[in-house]
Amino acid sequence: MVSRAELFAEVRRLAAVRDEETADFDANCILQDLLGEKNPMFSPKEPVPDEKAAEILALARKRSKGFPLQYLLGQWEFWGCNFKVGEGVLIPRPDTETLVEQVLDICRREGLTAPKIADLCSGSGCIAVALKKELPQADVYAVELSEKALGYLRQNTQLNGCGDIHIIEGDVLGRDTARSLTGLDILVSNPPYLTAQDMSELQTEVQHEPATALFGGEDGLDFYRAMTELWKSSIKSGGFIAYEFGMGQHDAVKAILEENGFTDVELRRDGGGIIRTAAAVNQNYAAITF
């Protein structure tokens, strides 16, 4: 049997084939997950059973070929919660916590303790779950079309004790879906926003993620144009819309919001200093009951 130290060294070597900078992190994550210990290298001389070592090395080899670490582990953390992930669902990213923070700040400022919130393009459910955890009295709806993503969405709401989130299988670009949700205090979304050029230059890891959750049309703004026009009547007058978007898209998203009657657009930067989210007020459209 190989020792933990020897196994770590080999896993790190394989991970470094893909990315030397993250090799230590990747190797540690794989050993943590497969050995079920937070600090597996506290016992570096401890032997690892052959079958377990083979399983660990198999994951390391897949990582060396650019397979996402998150998919290898089958889960990833977001907002202090664990989310099941795999092929067919977008991996939660730290940048998206900026969107959650902005929505929570709105709720604090406006005194919204039990808002009605719709999370469009919900995917893994990371946004919906994070908001429900922070606003337990909120009435949260998670809208998703992909059958694969819906499986993870259902798992993750249950896993994180948020089984009362309303999951809607529907097309966010469909008028019937928008008509099914009215009187919203807040609409939040991290829709697909990669451009055609972005899609042609994807890193190997990102190529494993579902293209339908990434591609936002030639300029990356198709979903913002369509959703803003379609869903504005579902938001209360004085209610809010909040979007995440890609680097450099903030001016275009701000213009789309203003063209659709939203005002007081607030832009926010993520931890890397990139303008990542926008929130705006629905001043001109009273909610319509269909």
The other form holds:
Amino acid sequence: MVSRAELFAEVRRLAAVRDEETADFDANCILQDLLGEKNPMFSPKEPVPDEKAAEILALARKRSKGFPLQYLLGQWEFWGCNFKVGEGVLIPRPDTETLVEQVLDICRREGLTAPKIADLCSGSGCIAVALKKELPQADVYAVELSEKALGYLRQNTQLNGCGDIHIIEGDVLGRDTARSLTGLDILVSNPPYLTAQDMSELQTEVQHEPATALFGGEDGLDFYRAMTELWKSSIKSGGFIAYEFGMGQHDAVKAILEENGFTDVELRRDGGGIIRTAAAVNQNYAAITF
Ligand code: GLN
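I have the form predicted on its own already, so could you send the form predicted together with glutamine (GLN)?
Below is the entire complex, every chain and molecule, led by the chain shown above.
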């Protein structure tokens, strides 16, 4: 039997094949998860049963080939909550917490304690769950199309005690879906926004994530154009829209919002200093009929 210390060294070595900087972190996460202990390396001499060691090494080998750590662990943290993840659903990114913060700031400022919110392209449900956790009286709708993502979305709402989030299986680019939700105080979305160029240069890890959650058309803006146009009449006049987008897309997204009758566009930077989100006020007063 190998000791934990020996096993750690080997797992670390394999993880470092992908990224030297995160190798310690990866190895720690894998051992924590598989040994079921918070601090497995507090007992470095402890022997690891052969079968367990083989299981751990199999994961480490997958990691060394560029399989995302988050999928290996089967869960990832976002906004202090745990989300089940696996192939077929986008891994929650810390950047997206900026979008949650922006929506919460709007609610605080406007005194919205029980807003009606729709999260479009909900994926794992990280945005919907984080908002519901902070605003327990909110009426939250999560819209998702992918069958695989819906499986995770259902699990994640339940596991986080947010079973009253309304899950809508539908295409956010479909007129019927947009028509089924009206009177929204806030529409929030982190849609696919990578460009054709981005898709051709994806990191190995990201290549394992669903292209449908990443690719936003040639210039990455297809969803902003189509969703803003289609959903603006589902938002109350005076209500808000909040989007996440990619680096350098802020001017284009701002223009799309303004062309569609939204004003007071507020841009925000993520933790890495990149302008990452925009929120704006809906000024479309006329009741628009479909
Ligand atoms: N933030 C993701 C990435 O950089 C993209 C997610 C998205 O398209 N919404 O890979």
